[in-house]
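Just one chain follows, in the form predicted alone, and it is written as structure tokens.
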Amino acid sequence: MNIQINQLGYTPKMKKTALLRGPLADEMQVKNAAGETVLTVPVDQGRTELWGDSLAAVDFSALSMEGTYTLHCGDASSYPFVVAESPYQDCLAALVDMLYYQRCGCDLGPETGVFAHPACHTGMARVYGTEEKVEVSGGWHDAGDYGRYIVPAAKTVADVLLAWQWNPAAFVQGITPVLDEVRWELEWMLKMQRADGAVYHKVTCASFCGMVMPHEETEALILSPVSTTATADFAAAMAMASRFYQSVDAAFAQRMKEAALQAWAFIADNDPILFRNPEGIRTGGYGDGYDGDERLWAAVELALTCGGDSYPKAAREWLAVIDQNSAPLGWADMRGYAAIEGMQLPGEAGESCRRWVRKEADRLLERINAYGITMTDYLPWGSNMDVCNHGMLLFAAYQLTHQETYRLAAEKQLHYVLGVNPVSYCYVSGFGSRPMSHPHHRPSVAQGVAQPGMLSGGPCSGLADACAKERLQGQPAGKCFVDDHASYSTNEICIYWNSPLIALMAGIMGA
């Protein structure tokens, strides 16, 4: 596709800038689906040179009346998108549905048609080295398999939290209300604490397998050794948790609130302890070499829910030694979360949290190339995660100055993820003109059909796994990218993908 724009549309107001790719026509035609011009523009000759492609991009924003449109030049044509008030509506709503598709350890009805399924891993875990058991059903599936990981969990958690924080009037109910579907989240995660504080990295198989439903995995349940890093993602993301739920259900707040103290206690009294697999386990590790920044977003929680003394003093004793040059949202980096929250606490501490969130982004500004994103050399594995979490660093940055210089640049990743990319793909699964349709997922690949509102991980130029190697070789970064449930370093799916696309999207809804 030679013109590429969001496949899912516009509303009115908003700034709307297709990429041509090639030499076209000097003149851009914007038609209704009667096929009639309704809007001419014209087409800069001058090109940027990015990923093997020639880019014009065309500024079409005098569009504003709603209806459904094509872009033409020359023998080129667009998709056909629509401007509207709610373009993204059914799409943020799928999103958040993803999350009940990939409940674990509850039956899933009619609604999730294909995928409906009895309850899965509802037996005990056995503690990794012991003969214990401990129930811990309940929660996320956290991919394309059926692992349950802390830290990934909270990261996904603040998301969600944070997009109805930003914006809770984009939330019209799916399946479930939103913050319903996240309690499951947190309900599953209270009970990986033990006893002393401490939290249990993940529960999973030995090893992940084949391409079946999740009822289909029968193999033992095993709790893999406590972490720091999840223990202090635990505190943080209960802290936070229990101030959004204080008047929904008072009771569940308090009880989050003092598990997030107890794993407080227990990472004031230990020294790092780094996750990596224990021997026999083949499951992802999420492994961190470094707590600091997880122990830092804990003490910013812990002092916006608690007050007091000694965790705004934690959190100012952290923010005076943490490296400040950077400000990611996870999952190994929880530095911006910490930023972002830390907006709000009172003093000298907030005023660094602010000028943090700026710094940042005006950094990502500042590296925001032709099709709108800040990687250009390398995209990493799960790319489109860092797109989505870039565009909530920008977003938070404009809420805080009402600069729209960082409202537009966090618009430009939605526009990336949602079509504006070197391989004119939506991708999200079920949306757009060509939406990614075989994603490295176990209950898709097994009913042979995509569950809707996923995430694609999306490029990444390391070629990590053999079917990208194989059909992608000679790539410039931005195009490594295949369709094909086998290449699960380009196309898996994760709960902590979708949650940042929860909250850019939202974000931008409201701004």
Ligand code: 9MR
Contents of the next structure:
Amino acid sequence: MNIQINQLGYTPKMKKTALLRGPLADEMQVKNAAGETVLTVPVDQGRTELWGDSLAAVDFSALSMEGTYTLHCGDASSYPFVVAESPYQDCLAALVDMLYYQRCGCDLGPETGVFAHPACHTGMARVYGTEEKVEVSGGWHDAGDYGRYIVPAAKTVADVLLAWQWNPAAFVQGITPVLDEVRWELEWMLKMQRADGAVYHKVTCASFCGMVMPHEETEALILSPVSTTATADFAAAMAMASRFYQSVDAAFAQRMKEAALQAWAFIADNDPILFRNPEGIRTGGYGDGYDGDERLWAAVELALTCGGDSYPKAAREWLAVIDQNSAPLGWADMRGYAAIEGMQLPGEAGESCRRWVRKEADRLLERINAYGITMTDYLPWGSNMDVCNHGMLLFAAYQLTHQETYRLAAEKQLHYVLGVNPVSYCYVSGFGSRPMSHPHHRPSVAQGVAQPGMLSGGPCSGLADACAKERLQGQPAGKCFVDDHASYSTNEICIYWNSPLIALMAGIMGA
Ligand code: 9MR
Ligand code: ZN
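For the form predicted together with the named molecule instead of the form predicted alone, what are the coordinates?
Full assembly next; the chain just shown is listed first.
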């Protein structure tokens, strides 16, 4: 397609911009479902070159009547799209349901269609290097594999809770209410904590299994050693969640707060324990060379949850060191969570976090390219996560300042993942005119159909798998994507790629 639009559409009030490429006529027509032209807009002949495309942006915000439309310019046209009050509602519910589909240790029934399966990974897990067995069933499978890892779990939980905080009304119920779904993960995380407060980094088999359904992976489960990144992330996520569940189930909230304090006591007493796969374990590493940002995030959440003097002091000490830098939101760098959450802290700590969020958002604004995202030359593995993370930060800045520029930039991140990109995909399976359809995701491959509601990792300019190397040689960064399940570096799915999209979408739906 040579006219890119958000394939899920727009609300009547939203700014609407189509991205045109190739030879352009002087005008763009908006046609309704009956094929009648309802609006004609001039096309500015100025062009921007990006990723091998010569682009022109055309504003058709004057279209505000609800309906289904297509755009036309010379020979080029767009996929059909709607203008509607709630164009993202169903997609948001599906993105949350995806977490339910990823449940481990749970009988999935007919509500999941062909993805139904008996409870998986229910055996006891052995602590690496010992004969000790621990019961750690539950949680969500991380991604296209069936591992369960604490570090990305903490990011996922934080994103979904932020989404809920930003706009609870956005969540019409899908399979489960959103807070029940997050609790499924939190209950598993609690099982991953050792008696001394430390938290095991992950529970997986020794290696990734073949493309089979979850209950067919029956190799022994192994708990990998504890790390301070996992323990600090756990402390942060538990402290944060305990505030959200206070009014729902005070006893559960108290359990999480105590678990967070125990985890904090462990990291306070220990130097960094950084994770690397031990001998014989070949599943995802989520390795990270620095745990200061995880400690900072934990300090901020504990300050918010426990109040009093001691934790705010710890948070202030950390803030004094780190707030001069940028504030990314990832699985490896949690400074953005410290910054966004820390905006609620009293006094100078809160001030400094608010400055920090604005500074980060301004840094992102400066980098926005013609396709609307802030990464141009290099797109990392899971770049769609970064796009959504950036959207979240921009949205947080909008909430703080109510400046339109931030909201519009956040919307651009959403439009990009839903269709305004150089490969014309809606990167969410089951949605849009051209959905990503062949994810690197074991249940989808086993059943021969894509599970719905999953965000693809998206372009990875490093061409980090054989399929990508073979198919994408010489492609510009934004086009380094192949909708093939063999391409795990461009087309896997993850709980923590869905989660920032959940937050971004919910935020925008309420803005
Ligand atoms: O999301 C992770 C990405 O940032 C890394 O570059 C990549 C390679 O180490 O690993 C990704 O995480 C994978 C994890 O290790 C195992 N489950 C699937 C994850 C997504 O591909
Ligand atoms: Zn499982």
